[in-house]
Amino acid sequence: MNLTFRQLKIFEVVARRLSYTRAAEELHLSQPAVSMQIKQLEENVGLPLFEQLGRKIYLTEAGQEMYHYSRSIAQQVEEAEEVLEQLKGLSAGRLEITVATTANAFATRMLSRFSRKYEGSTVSLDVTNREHLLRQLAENEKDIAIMGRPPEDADLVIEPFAENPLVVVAAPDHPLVGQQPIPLYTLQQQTFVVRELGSGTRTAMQRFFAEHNLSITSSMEMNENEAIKQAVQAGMGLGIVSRHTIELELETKRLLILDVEDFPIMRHWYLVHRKEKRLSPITRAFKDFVLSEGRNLISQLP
């Protein structure tokens, strides 16, 4: 076979996105250019790699095999690039980091402090939900992640670096504001705005109430912390969020923390990366920075 790396790269993106249009957008190419490269690759292989059913495309058996090898080759090229970056040193390093939405409030401060310390480095930050973050790690798209509850995965290195308290928040005019302390069972009479199923905050909340033999009522489910805060401010119910995500709302008194018995729910923030990942010098420097200074930086939040 007379294959080119360009063909394999384009094929890998089309196979991952299962769409010529979305692949063309990611690669910054025209759709005809992508289609032509795939056609040439199929001619070189001698087998169809995709089949179209209706308006959707699917990998053939040969396509699935080719996708496996194209991913492996792409990861080896990425590793080679990282090794070469190591030879350049920290001043020319690039850090690819993904952060859970709940950690964005303090992660940007950390990166600002880190970037001042390593001025020649380049940092790429992606703020996303838990599901997408884990997919990025699984597909080796990011160097390192900051998140709450990590999965129990033997292929990941997981290191806690700071506490992450979950608190009950309410609008300033909520009837429970000012009561001290609020009995935990009182929350059964309240309505909550909650995160989506599978989120770390939702899981911790459910486990906490189950351990106390309590059940709560939810009026709305949202997949972003920002939406939860806005809904609570609008009086749609109480919320349970990380204390580190409501700095601005507390300063402006748009949200208040309720003094509820047995709260906060204490969790942790974690640094996570793949076990077999060869960390570049800039990634190792960031990891050391967070493990040594992360707790203090978070404690400085108002």
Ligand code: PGA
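Everything numeric here is computed off the predicted structure, so don't read it as measured data. Residue numbers count along the first chain shown, from 1. We call the rigid core the largest set of C-alpha positions that still match within 1.5 Å between the two forms. Compared with the form predicted together with ligand PGA:
Once the rigid core is overlaid between the two forms, Leu18 counts among the residues whose Cα shifts by 2 Å or more.
Remark: with the core as the superposition reference, the CA shift of Thr245 between the two forms stays below 2 Å. Once the rigid core is used as the reference frame, the Cα position of His174 differs between the two forms by less than 2 Å.
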Given for the second form:
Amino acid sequence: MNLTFRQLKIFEVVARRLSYTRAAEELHLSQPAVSMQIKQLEENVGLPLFEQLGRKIYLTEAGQEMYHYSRSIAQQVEEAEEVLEQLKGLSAGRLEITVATTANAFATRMLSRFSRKYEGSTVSLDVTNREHLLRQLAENEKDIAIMGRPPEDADLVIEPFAENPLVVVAAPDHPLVGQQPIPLYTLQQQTFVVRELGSGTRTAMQRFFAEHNLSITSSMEMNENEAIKQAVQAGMGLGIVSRHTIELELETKRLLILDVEDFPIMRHWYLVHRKEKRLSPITRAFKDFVLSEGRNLISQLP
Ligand code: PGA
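Target state, the form predicted together with ligand PGA; input state, the form predicted alone:
The next block holds the full complex; its first chain is the one shown before.
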């Protein structure tokens, strides 16, 4: 059989519309051109594909078989075109992302893996606190965010992709190091270096202590995890931070995790975007990437 894709395409339209005239209109061809292609196709196939009864045309049995295959071929080609279009969009795409301060511990690593996969795409990354990040989404300044659980909001799509344990850290020479388990109430006698108001870590910490009827003392407030780690190492108090921010300090033993009762406080990381936001191909690709590989990437932190 020596049929061409053009013949199949024309056949698919004639078979769907059961009219040479309407098919010719849809294909922007003349009616004789359409009839000619069908005639050649029938010759190639060696069987009649249509029969004419009165002024109407009908598919023969061979025509029905051919229609089944021509439809699925046309759909496949359409799908291939769509995928290729998306890839064009991906390689030239720009990802506008904003992440919570703590998520920066793994965001750069995640983005570098992603960019390697989608060469040609560019990324604009903002690292900011939770309140500002929510405003950026609301005002359509950023397409997608990585953050701790956002407030309930019907306008947001919120998808978890990894756990985020908050732990109590201390300098290696802190008197509580080595005690285990440390009763929770002991923390009331300690001083803490804490994150700023508006931080997800701070909110989770406050909620946790309120639920356990404890009030703790803070000596200092800082808006960066790096600063908290430095202050804790310098002996200014205990810190409560995401475990994802201290891998290096644990490895070099500059900080230790205290074995406190009821810890860690288990939070999660979420991908968040506005419901009505039409995600660009690159943003959709990033979302799929994080949902499928994010958890693994975080667990491989150095
Ligand atoms: P944070 O965010 O850096 O604002 O604390 C992390 C979180 O929400 O858990």
